[in-house]
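First, one chain by itself: the form predicted on its own, in structure tokens.
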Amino acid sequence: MKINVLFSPVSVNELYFTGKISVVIDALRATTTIITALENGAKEIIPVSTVEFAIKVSGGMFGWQTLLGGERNTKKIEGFALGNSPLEYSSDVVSGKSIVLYTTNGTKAIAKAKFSSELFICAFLNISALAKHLAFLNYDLEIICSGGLNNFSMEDSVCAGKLISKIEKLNNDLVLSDSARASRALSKSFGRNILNMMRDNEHGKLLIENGFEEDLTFCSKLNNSNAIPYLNGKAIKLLPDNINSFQSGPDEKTD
């Protein structure tokens, strides 16, 4: 099993992914959102690399039954029912509906993306869930961190690197290539404590300013989902039953 990392997906084109599988990774925030919205009850999140696609395609859906989602530059973007905030996707707001989602980063990694052969949603919520059901899989893997801007990320860097620990431990015949060893490397550096390295990051520096402290608060929790997001066609959708047989309750909180 070969695990590569991007660091950007601006590095590749979009048919580099053909019939390849995939993980994208945008901790703060649009992973965390997807997969706290959909353990929340969504229907579905249909994720689009542009605003003016996601008024189209909400356009063309069940009004009551979808929500617009999404941020430029960490805000909401006017006119959108909810922004990219992981705490803005409880229950009551989301349950049984589609959400359009429009993020600066995260949903443009995921359309990048779209031609994998299969695509999970990754966030620090989720890693163990999602490394037991890749280590079962045991297919090549490529890792996406959504960066920022098409620049390095931090915290993405470091989620993809706990990722391949916890893979790791399940499967001791991986070949990691240069940028997935350091991924593994950042993350023993910077992520023993996950909420003071979002914190010191640039990107969590800019929700704090932004009125977003409690995000990264939510964003830092380790292990606390077993949901496996994953690409069904254009939509974002819950693996059944996280078909993976080995799985049960919250695996541990920490690495």
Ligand code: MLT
Contents of the next structure:
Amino acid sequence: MKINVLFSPVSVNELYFTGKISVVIDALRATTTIITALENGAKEIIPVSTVEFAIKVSGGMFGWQTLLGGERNTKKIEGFALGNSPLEYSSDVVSGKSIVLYTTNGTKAIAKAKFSSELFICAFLNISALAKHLAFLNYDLEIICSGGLNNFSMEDSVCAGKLISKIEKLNNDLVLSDSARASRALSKSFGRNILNMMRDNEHGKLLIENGFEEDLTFCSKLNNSNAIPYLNGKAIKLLPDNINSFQSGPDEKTD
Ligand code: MLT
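Just the form predicted on its own so far, so send over the form predicted together with the named molecule.
Let's see the whole complex now, leading with the same chain.
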């Protein structure tokens, strides 16, 4: 099983993903929000890469069953029902709803990788559950860090490294690209305390500045969810529990 990490989706075009199994990470905060919304009963998340398209798509859907969510520069977009804080996506708000989601980097990375044969969503919350499923599939993997405005992001790379280390515990026949090895090394040096790492990062600092400190605490939780979101056509849904691979002992909960 070969694993490659893209530190930003900018270095490749959409066709690069054709036929590949991909994992998209935007730990702060888009992929954490997607996992949380689906776990809290949202019917589906429709990721889009422009605000205009989000409005157009939601206009063609049943209004009372659809919510527009997302952010610009971390803040809720005018006219949208929800921002991009996972704490907003509670079951009383999202249960049974289709959510059209636009975010600066995360949903764009998902849209870019849409030609993948399978595309999974990862954040610190679901590393262990997803690693078990990927080890079970035993196919080559592309891990896409959404990054920040086409640049490297520490939290996404550390999350990728933790995912790789967990897969490695289940499959000792991995071939890692240089970027995959670098992510694993970063997760060993910067991933011991995920919350502190996020507080020191560029995007974490911006979120704190803009009043979203609680989101860092939420997004830093490790293996708190068994949810495995995947792209099914144009929408992200939850993989049914019974497809969910093999068990391998207790999960690491501390950061
Ligand atoms: C993004 O996609 O860039 C984000 O998830 C930004 C955020 O809302 O923190």
